[in-house]
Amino acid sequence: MAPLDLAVLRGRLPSNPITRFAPSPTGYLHLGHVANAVYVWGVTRALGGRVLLRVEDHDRGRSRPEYEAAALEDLEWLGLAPDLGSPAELRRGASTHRQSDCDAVYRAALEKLAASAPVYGCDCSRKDIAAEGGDTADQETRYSGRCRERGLAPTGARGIRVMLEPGMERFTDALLGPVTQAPSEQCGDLLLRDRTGNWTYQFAVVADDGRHGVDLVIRGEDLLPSTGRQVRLSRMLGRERPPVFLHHPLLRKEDGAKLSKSSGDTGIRELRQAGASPETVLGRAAWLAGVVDAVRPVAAEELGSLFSDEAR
């Protein structure tokens, strides 16, 4: 992996750049979470760019307000403050910073997606896929496009997928250097809306990112297999120039398991009743992700300086 090149990265980005930190409200927040956070407050800093907060709840299943509430909490405790979409406006209720009250601008994505791509209706589950795809323990099941040709309206009961035509896509993260993918063939054609009627991640976050003008996505590199898919649906939803990607190494176990919300992993909620401080936990998060070379406090007003030229 190579070093992380400020001058670089600044010229491929517009002045004033806006990222985003994006949680999912399926669990509390952990050390892996703050990592996270370490990377894209330090980095846009550095840059003078512009953090935005966005709760990415498209999973209607798995969310809970709980969780939410949490989440804010702690990134206030941790003094990690967005510039836009702050926790006082997601207090108030409907926010076009919450992905549940969204549901316009993603129908109004798939009407503009749909008339330029072919769009259809699939009512195959994971099952039926996994089945079809030969699913395996370390590659992700494509799906085959069974449906493609059945004529499905995408109404009801049904899935909705567009059509992803075969081709590479090309792309230099800003930590990994040159990447190139083939989405049709990692995944098939692209799943829009689940059959319970949730958008899926890959389409809101899309969707999102261009409606916000998020110009740099930072996250971790488990998210790195889907990118060439999401610059593909960036450029077909009109978008021109998607955004630069960072993609950062992952907080690990002892086994090598990455952290998890589901298991409990260093939450933040914890290690604030243990007694530690924001600083504290900040500058363990830094350490784990190897921004820092050893464990010290690390306010939040210092994260630029972590990422700026004079660090590197």
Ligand code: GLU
Contents of the next structure:
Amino acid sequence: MAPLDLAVLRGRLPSNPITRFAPSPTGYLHLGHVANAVYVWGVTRALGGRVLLRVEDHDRGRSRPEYEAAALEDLEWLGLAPDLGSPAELRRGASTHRQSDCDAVYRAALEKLAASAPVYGCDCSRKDIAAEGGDTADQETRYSGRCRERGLAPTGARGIRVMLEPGMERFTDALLGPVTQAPSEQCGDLLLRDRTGNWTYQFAVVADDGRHGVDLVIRGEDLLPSTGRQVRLSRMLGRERPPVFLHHPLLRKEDGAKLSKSSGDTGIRELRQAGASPETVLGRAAWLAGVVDAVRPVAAEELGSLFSDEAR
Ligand code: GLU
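Starting from the form predicted alone shown above, please give the structure in the form predicted together with ligand GLU.
Expanding to the full complex; the earlier chain stays at the top.
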């Protein structure tokens, strides 16, 4: 049985939501992505919503067009068709569903943010921040606010940050229940654009979820620490109702290591080359995610029924 009982969770979830599948093309898709897709398509179909596809290539240094091409091909092979933003549209050229094509969107969002919150230039390197003792126990780098009062313009080869007021963010994760986080303690003033001109994940994803009308974010638990700051930022950007979040467990290998894009044995390409069918791959991911009780083939069209009330 799925770890997620929609009959119980329905009150916490929007009906007819817009959700998104948002891979970063920094490697090939692996079973962890497919498990996320099982949740995204499954829950969305069960709730009568729409899945939006977004290529999150905000990090231009690590993203590669060949990884994007491969991800689109793998999704098609798996039969996972998005309702908003199609692989065909992305292949045609510039798209509002590809972050690297949306510089103007992030510039406009930055302008909006700067009108109501202190935004400032920052020339600190990662090393500077670490040297100030900015690494917190959970390995996250907390920015001390060193450049806050220096009056550096947010231009040129400087990073751009926004001041985060102290205080808690409270939200209810659809699966985990009430969560409380203190963004200013976790990460300090949030980096929006780095010194090389890359928009950061935190900023781009919040601006995108806002403009795309995403009202339900379904993603792995590894991103839970980012959620409080994303809720805060989305309010700062003028969104009255931030999305509902549902964080699902990550897949683990037997040794407990998190699946990574470098794990050859879990890459969708490798599984395809070894002769696996799309249904076998979806079924294995659904089982590893705890969504089905036993390994069996699962077709993309079936995903909604794995989560729907009638299935139980
Ligand atoms: N692009 C991110 C990733 O591939 C997902 C971001 C998110 O779900 O917020 O890990």
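What you see is a predicted model; the values in this text were computed from it and never measured. Numbering follows the first chain given and starts at 1. Superpose the two forms; the largest set of C-alphas matching within 1.5 Å is the rigid core.
With the core held fixed between these two forms, R12 has its Cα displaced by at least 2 Å.
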